[in-house]
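So this first bit is one chain, no partners, the form predicted on its own, shown in structure tokens.
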Amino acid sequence: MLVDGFGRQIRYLRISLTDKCNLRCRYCVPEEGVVIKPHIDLLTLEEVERTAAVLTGLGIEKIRFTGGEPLVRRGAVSVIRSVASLPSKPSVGLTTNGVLLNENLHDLMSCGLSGINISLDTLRDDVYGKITGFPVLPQVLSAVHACIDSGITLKINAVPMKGINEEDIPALAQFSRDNDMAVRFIELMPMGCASAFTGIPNDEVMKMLCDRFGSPAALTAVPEDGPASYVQFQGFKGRVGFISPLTHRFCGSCDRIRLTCDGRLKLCLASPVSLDLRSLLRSGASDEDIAAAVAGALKDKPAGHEFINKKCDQNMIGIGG
């Protein structure tokens, strides 16, 4: 059982497989764009397996495969079929931004996926190219009706930033309305490039949904969820999620763990501090010598994460959503 100095238990990990996507989204990709990491700097997919195997060895439960965008490293699927195999039998999710996702999803439900995450901000086709800097609306809305043809558990995130897509906020809710599937709205984090816009906070967008669609008829406890608390609206088959990290701060029930495309074990989204799990695994580093190194590491994990009073210089696409 992995542990940290507060007795949180880690349960969860979130690993990218690239700092590369096909897309370009603002509060992601600074404006200049950035450096992208050499090849022979990404852990290779064997490493990203031996890696999920120990971990989940040692009481990981979830993991959930991120990016930039996971699906544009060649050999997404074949990994994610892999981890999914493991002994322990882990819950294994991917987050996208579902351009690729299409031609992906046939070969995605054969892997045992317990779900797919689309991140989508708006159903407008004109701000979908401002923020993301390419006109793919389409694609991203035919793999979100695809996922939902196919049956396989869907999110929607979306975050709200003041003066580019509010009026969509309900829009987007709508989604669940009609399908049994959840739309949740992730507060904006002021990470790098994100930091020159402004997020709407979760009561306000909950304000917004209460004027259009009324009070919430039930209140859905999804324990698994981790962060997320949710509403069901009266006549909608679905639920609407809220993640609040500044205005509900949740790190003292943080049970997550990130792994960097280039193989830094990361403790926090927050902070610095790191583990360098890829120098371990090319040393000759036995599993049994990587999980102490893991526990041991775990100690310096932050109590949560300092948002409200400092900014993180670090843009996203360089963690990991």
Ligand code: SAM
Contents of the next structure:
Amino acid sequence: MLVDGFGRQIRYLRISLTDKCNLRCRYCVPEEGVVIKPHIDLLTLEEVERTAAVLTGLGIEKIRFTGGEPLVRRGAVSVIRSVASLPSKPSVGLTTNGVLLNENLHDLMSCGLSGINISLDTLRDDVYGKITGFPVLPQVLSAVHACIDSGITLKINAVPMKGINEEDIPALAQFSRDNDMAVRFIELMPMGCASAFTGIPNDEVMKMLCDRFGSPAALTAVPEDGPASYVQFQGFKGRVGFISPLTHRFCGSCDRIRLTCDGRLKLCLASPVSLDLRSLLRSGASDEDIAAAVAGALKDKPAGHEFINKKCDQNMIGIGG
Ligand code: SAM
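Hand over the structure of the form predicted together with S-adenosylmethionine; the form predicted on its own is what we had up.
Every chain and every other molecule in the complex is listed next, the one we just looked at coming first.
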């Protein structure tokens, strides 16, 4: 079992497969771009798989692949398949912008994924272009519908921002009116270039939705929901979720750690503290050495993020959202 210095059991690992992305979301990638890490610095797919194997052996039950855009990494589907078939059979999910999903969905469906999260902040072509820099909303919507048709568990994640996509909030929520799926609103965290934007607190998002759809029923939280709280509006088939790291901090129950694409094990999104797993992996460390290093590093997992008091210089793209 992995337990941190505050007694929190760590069950959830997010793995960033790459810091490359085929979109340039303005709150995630700085305008001047980012220096992409040389390929040699990225964990190989074998190193990713080995790390996942060691950590699932220690009690990680849930793994999510992310990035950058995970599907731009060659071999992404094969590493997802390998990790999903590890002996402990972890629950494996994928977070993607959806641009390359149509061509990969068939293969992904056979990997035993527990679900796919698609990031989608607007349903308007012009706004999508302004946020992401690319006119690919039709591809993403087509992937959303392909996922719905496939029956895979689907969540849409949206980050509401003042003056950018607030008008889209009810329209995005309506995906869960007609489909048994979740649409989740995530509060913008002031990291790196995101600090130039103003997020919308989830209480305001909820109010907008209540004004439009009436009072919802609050759904009982289940462990698989993680930090999201869910409601269901009358007549909706699916759920609307709220992830509120700023206004309803959930650090006290944080059960996650993150592996960056260059092999740093990050203990908290907002903290620069990390364990250099790549050096260990490349210096002949045994699985036991790696396990001991991870268990030791967890003692330094911070009690919580300091987004409110401290500026976080890191951009999400470099860590893996
Ligand atoms: N490319 C994939 C995607 O778009 O889903 C995976 C990586 S992306 C960094 C993962 C998620 O992080 C996206 O849903 C994005 O909206 C979210 N994100 C990026 N920066 C954020 C921030 N500052 N606050 C909250 N969410 C953020």
